[in-house]
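Consider the single chain below, provided in structure tokens and representing the form predicted on its own.
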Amino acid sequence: MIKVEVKNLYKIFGPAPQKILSHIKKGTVSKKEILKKTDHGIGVNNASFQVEEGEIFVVMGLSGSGKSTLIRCLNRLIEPTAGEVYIDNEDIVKYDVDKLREIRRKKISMVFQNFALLPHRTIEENVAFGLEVQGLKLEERINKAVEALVLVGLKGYEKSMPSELSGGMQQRVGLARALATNPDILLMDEAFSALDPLIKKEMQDELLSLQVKMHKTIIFITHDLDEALKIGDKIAIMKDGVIVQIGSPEEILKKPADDYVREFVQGVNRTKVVTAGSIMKNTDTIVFSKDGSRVAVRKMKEASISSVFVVDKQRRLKGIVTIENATKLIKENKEDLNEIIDTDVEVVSPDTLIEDLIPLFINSKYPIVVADEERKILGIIFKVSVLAGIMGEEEYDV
């Protein structure tokens, strides 16, 4: 279900920014043009996308990028120049003060990156704040806020100052507060920019933590393409305005749209974000454990491999058999399988990261089976296949 969806959506910073609208949906004129002809700023430039319910869209670029002037137009915090911003179906760009309150107030929570807490509040009364903005009786809202600070790690800490808390508590605080509200949509603008690395690390694997928990709609600003890639699981990429390009982390790494992403995405750890998923092949040559050793051996010769995957009815691995023991068993006159068949074979799922591959490939005599939740097989991995993926070849012959 489409929870968020932006239509030809554009922001113009200027005296008149109607009058170069036209110019701009002509896309003969850049960026700097435009600034230094008519003294106008494009923010953002025919931005369109959609995020689905529970997804976390990532929304990333350098500085001056358009990226927080969008989050920004999606709760109207900066008046859209033109375009639309659908939110359950409804336009909020056409909403009145009245209305677009209250979504603000009950469907839509921000995440600051300098936190914006309020120094002579305890915690228990930052988070509560949204809900005093509500109207909920005291005793609500406080027990509210403590569920919310439980969530995010901060229980016990209800009656501290801000000043009392580190950096990445605080941004602790800035999240219980979004959530204490139960918004369906979270904005998050450089939430986690402001940490050292270990704390925003922290940050990063607790909110993915929650997301499981919690099922929100997130659209998450940031610079950093390590971070995007890591919770993203869609990013749009912008430059001057634009997104350039929109895709899950696999594609942006595995079909960059132009050289501007190129160039981001070209120091990646790539083991950190290509799936097993993706590096696969096909398993054509798999046989029945009721199909006994001739026929085994007869695929492995016709497909020139030693070994061949066992299956049984409903195609679930039971394990690998080789050919040098489908031989053995053929030369006493045998053809039960099951004898024969080594149940030592690493299986993963789809959604497997190629770094958590590698160290199965140490002890493996075999290839990697990718199977579903009922190890039904999907594909099979060489260690060729892995090492590929890490150069960016996923589709090397293999």
Second form
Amino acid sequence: MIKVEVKNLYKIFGPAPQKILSHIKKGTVSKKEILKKTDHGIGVNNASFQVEEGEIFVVMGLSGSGKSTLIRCLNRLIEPTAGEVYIDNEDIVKYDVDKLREIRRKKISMVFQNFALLPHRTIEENVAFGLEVQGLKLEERINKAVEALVLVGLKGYEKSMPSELSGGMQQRVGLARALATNPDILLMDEAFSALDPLIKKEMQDELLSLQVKMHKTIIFITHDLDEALKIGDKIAIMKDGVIVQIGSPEEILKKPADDYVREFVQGVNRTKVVTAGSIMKNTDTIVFSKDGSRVAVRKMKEASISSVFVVDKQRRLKGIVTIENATKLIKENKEDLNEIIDTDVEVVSPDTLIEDLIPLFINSKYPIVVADEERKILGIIFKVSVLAGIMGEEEYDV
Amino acid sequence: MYRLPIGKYVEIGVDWLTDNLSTFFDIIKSAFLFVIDGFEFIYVGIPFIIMLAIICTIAWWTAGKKTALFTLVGALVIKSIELWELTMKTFALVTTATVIALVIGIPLGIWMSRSNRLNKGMRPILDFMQTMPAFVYLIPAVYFFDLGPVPGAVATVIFAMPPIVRLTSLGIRQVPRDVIEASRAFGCTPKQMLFKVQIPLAKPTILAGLNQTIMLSLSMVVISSMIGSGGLGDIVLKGITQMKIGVGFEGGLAVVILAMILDRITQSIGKPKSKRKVA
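Just the form predicted on its own so far, so send over the form predicted in complex with its partner chain.
The complete assembly is shown below, putting the previous chain first.
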């Protein structure tokens, strides 16, 4: 189900945005030209995208790319110049002040880059802020605030002041405050960008594990591609107010839409993104366990390989036989491959990351098998394909 | 060179106001008088010992042991030079002027923080109010309100109000943008924003304004003794006009002690008493 849909959204800053808008819609005027010739700036230029319910949608771009403006249009902290923002199929751009306030209180909440906590309030009062604004009774809102604090792992800090907490903990408070109102949608504006790398990683993991429980629709802004690739189900890349590409992390990495995106993805640690499924090779050369030693040897010779995987009737992996053992078997005039099958084969699922494949190769003399849950072979991975995957030169068997 | 008849026009204007708005000024006069008398009745009416205990306790609460001790000694000095009652009268005037300055000044400051246009428009007016030599206010004040404590209090309000207006506006404007944004994102109404976020965060700055307003009130109240507002200013004035150095010094000393007590107490309001330990 589509939770958030943005259609042809524009935000132009300046004294006469509508006039500039018609220019932009008509012609191919760049952001720089607008800035030079008029007093206007383009924040968001014709952005359209859809976010599925329960999805983490990352908007990624450098500073000045309009990503923070875009996210603020979603709860109208910034008023869009033109376009529609549908939340649960209702265009919130048309909402009046009261309806807008209602949706901000109940449906959408936000986490900010610099935490934006109220320094004069205790942690639990900060977390309860959204509920207080809604008019909930003290006891009820403190109960819910404490629940939210437990969720983010800050039990015991209820009475502390924000200034007594580290940055990472303060942002947990920010997250708890956003979760306390139990919204459907979380807007996270560079939520982890102000944190130390280690804390940042910890928070990312925390968010992902919370998301498993909560299934919120999350729109996450970042300038950090590694972060985008790690937490995003889908990523939109922005440049000069324009969304240049939307896709899954792998799509962005493998098929960058233009040079801008390509340059971006060059420095990425691909081992954390590229999966076994995308670097595996199809394999036709397998033998069935009923086939017998002669068939096995012939097949290996044909394909000029020194070992072959053995499967049962349902193509489920049984193990591997080497050419030496199979020839030995023939010399002994035996047929049954089951005697010589080596079951010590590493099997992984297609969504395993390269990062996790590398240690498996260290201990395995054979290629790694990619299989589904029933151990049916989907493909195999050689050491060399892992290296190619890291370098970004994998070929795809489409 | 042509002489601009500014002074003349001011006189004409003031004359017109006294002629046409006398009822209005009478109402203000009674209101001021009511408040001044009320405070004076309380301050002078409470026996010295009890008053001393109250002030010392407040000083202890807000500013700690040292200020409480200073307050005790200071009050005893004033009592022993037989200026206690006059000090309380001055204090009543200061209280009145400060309360009225706050009642007008804080809302005005809040309004200024929200409107850039008003902010721009008010700035020269506030400069004028604050830098115009204080004596000058006394003349029209006498025109409108006769002699006595009321014109003194009115002049004091005008002279002492700018800091509270300015610092209220400044304090609210200085509330971090992201905090404002966050409270909007959580669905605050403008009123909730003002009372739950802006004023609490601006509180230290607003209190600094309160402190300055009180100090300015005190200095102006002394000056306004020239138009018969009474209190410690009378003693100082007597010292000047009759060349009695001793009397003048005693009056001045009482003013200084009152000022220091008020300053220390108001400066410590709003500051955390002891820093919390890191959890």
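If you superpose the two forms and keep the largest set of C-alpha atoms that fall within 1.5 Å, you have the rigid core. Keep in mind the model is a prediction, meaning the values are calculated, not measured. Residue numbers count along the first chain shown, from 1.
Positional change of T122 between these two forms stays under 2 Å at the C-alpha, relative to the superposed core. Superposition on the rigid core between these two forms places the CA atom of A296 2 Å or more away from its counterpart.
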